[in-house]
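One chain is shown next in structure tokens, namely the form predicted alone.
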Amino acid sequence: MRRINLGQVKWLTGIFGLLYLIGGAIEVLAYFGKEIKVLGVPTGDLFAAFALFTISAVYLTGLKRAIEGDLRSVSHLYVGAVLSIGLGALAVLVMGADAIEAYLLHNEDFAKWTPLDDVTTYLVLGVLSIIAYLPVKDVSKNPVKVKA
């Protein structure tokens, strides 16, 4: 049986409930032409921010719950980790996808695309997600005690 603090879900859920915030946050700016690099250059896209601002609620939901000392705030950071690495896992088959036109088919339009022109605020955020995943991970396979 393993024992996740009460603490640590506190503390990952606020961190990464605001992450997702302000990530969603650059992405409206984005979309209405403010420029911010901050967490990877933001695409500009509506969907991607209502995403971000979605796993956003998932953690700040669990934060609340977790400072209510609701042993279901554990719920709350495995789903918002497990939707994270999902959109960080979509953002690198686009960029698979890309690479397969630069390097492979050619295409004029991504004649100078590099790596790096695909590393985005929900990459960036997905990949910085795992830390969150790691201490919930086996939640879903085993029960688990959660310590106060």
Second form
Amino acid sequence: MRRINLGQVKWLTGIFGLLYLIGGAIEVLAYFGKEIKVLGVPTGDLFAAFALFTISAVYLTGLKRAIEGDLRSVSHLYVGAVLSIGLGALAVLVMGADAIEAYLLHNEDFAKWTPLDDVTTYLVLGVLSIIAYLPVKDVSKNPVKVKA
Amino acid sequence: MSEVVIALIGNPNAGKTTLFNALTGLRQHVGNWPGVTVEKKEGEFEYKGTKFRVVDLPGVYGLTAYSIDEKIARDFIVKEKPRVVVDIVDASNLERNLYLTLQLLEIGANVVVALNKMDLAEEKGYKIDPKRLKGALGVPVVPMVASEGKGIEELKAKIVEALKRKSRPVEYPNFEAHIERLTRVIERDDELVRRYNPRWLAIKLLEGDDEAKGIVEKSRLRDDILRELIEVSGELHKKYGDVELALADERYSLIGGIAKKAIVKTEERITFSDMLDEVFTHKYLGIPIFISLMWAVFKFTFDVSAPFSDIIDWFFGWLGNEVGAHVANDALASLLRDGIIGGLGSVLVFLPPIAFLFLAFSWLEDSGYMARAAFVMDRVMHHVGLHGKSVIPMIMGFGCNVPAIMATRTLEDEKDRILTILVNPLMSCPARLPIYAVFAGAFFAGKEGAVITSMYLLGIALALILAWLFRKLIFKGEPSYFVMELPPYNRPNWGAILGNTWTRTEKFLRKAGTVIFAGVVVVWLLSVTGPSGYLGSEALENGELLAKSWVAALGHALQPLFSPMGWDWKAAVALFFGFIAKEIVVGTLGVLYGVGDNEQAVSHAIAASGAFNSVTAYAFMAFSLIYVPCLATIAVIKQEAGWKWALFAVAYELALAYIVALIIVAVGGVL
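Moving on from the form predicted alone, please list the structure of the form predicted in complex with its partner chain.
Below: every chain and molecule of the assembly, starting with the one above.
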């Protein structure tokens, strides 16, 4: 399997922890009416913000562990990436469902809908998280060999 | 073709359901065990010209008959005597699982060991030799990874082979002489020999098993057997002290020896499950992750299922119009269009979200996450006076309150059990979903996910507060802690997940086709008739006519009760009929607003009626969440806890629903 070093874990957990923190903040601002389209379309959903903050906390806890030289930081990077991609996949499914409403069922509520409307913050972050997932994708098959 | 009965047994999380599904495919039926309302699953398969009936026994750690599940499993093996008992042993937890295997061999069951999760054992660093295990146990052993379908065919072949062999009893070296002495006396009673394994009966008598004593009490040689038992027990007591404990020690020592022979290599490793648990059961991250996942589940449930609901919606609308247009008689046309088709459509439109919710929950259960959710919530539960084991029935309540209340049977303490039963209906089952979906769609467009999730959280919060209150006022004392065993994480087994989803969805469909359907038709009938007789189908579209109906009379009688919340008589009628099943609420509103089965139309009609605003609508959703559970739930509370607690549950929930709705309206009005 691909070898992973704690330096890499530090960078990845740090960057993604920060990105999800920003994503969560954007969702909260959107809830209060201030829409900032940096990482996709904010939904203004407080629960989405909560989920983004949670993923950020998972990554940042991993960062803390990686700085301490703790092997368990890999778990945080892995789970953070899996949750991120999972949320991104959910956004894709929602986009698919909306596409059916708009193009197949011609639902009036979706008359002006375009796929870009569903490019949410967590969809963009989910796609980006593939970068965080790749170095740890094999941990389910083999024990991680960490190079300190 | 002759039919051979085989039983599947194993520890919880050993992979029993996966194996059962792999063996039987879709040929399964679910019922209850005779005399108890614990799920009984049976299935069939054919192999080499023989038809096998597979009975799935409850997941148990032993056969001491301390719990209902253990009693069911033991009674089936002892009394029904299945030709083969397939014991699913988790290879990654070999020693613990072998305890049950030894007890099966004690009974004299014809055991075939399905050594499952070989991949996980390897991941944990164990290398198990199935041949050596077979040699040590004296029964066939089939290594397998059931979740990937590995070993299924070999297992079938071994089951067929096992039909020709005789069971081999397990021997306990330090107790052999004593067991044999007692067995010889028991064997003198032909009736006992015919019905039970004398050696097993002897071991159980030495352990002081009440059921075994009960069996012997009816024997014609009762005095001889008991005399011998007192003598043998006395000798053993002098030698070992507590005989039951000594026998358990003997079993563990035997298991240790077997494991030593079978496990040829061990190497401690941090497993994948350990890694995931590092985060999922983290002291601070565990609960936020759980809440985030629940939100994702509900988002999936509502947003992704929406087009499927719309297709059903469109179909029933079209069908109703087509049928209505071809029937000349107005009453009959209205019955078919507005009552039957409209009623059925108004319920079936919620089939997709309910199936999607079950799919998501089944996936989380199958992956092993649900046990973690229970684990992380355990601390919260204990703080509010609930037993740790209450977590499982509480989470099950999200699926359906009826089996969830039955699941409280795993709680040994009566106070803990009744407390868990009482707060369980506050866990939002999918029957409430249609109400949330319609009202959130009408008044919280674009924020449906958040609003609906808040309903679930409100239910959880109220359940915890009420549990704390009841613990302080009624069930005084401290709940005890418990240690929960976490199963390993699994890769999704879609066969098992879809099977589980279908089983649960089917129950909804059955309910939709009977109780809910009947309820909606009754609402239609009461809407088109009144004290003056038949009002005509126009009553469903004409407010003045509808006001002359029976349902209006009922609504107006109830309406003063709900006027502080600002709800009209139609809402009162919907809540009244929701007492039968919560799904009827939306169907009733559909009939009363004259829009039938169209979910969006119900949403639009409610929004346009002026009878609700966002605050009173939210209060209505909260009231629907809290007030009396459905009839089936009340019936099961009565069955599990008695009339007193069933009536108490109804009374406190009605009062609580009223207070919460009033608070929402009052606070919302100020904001």
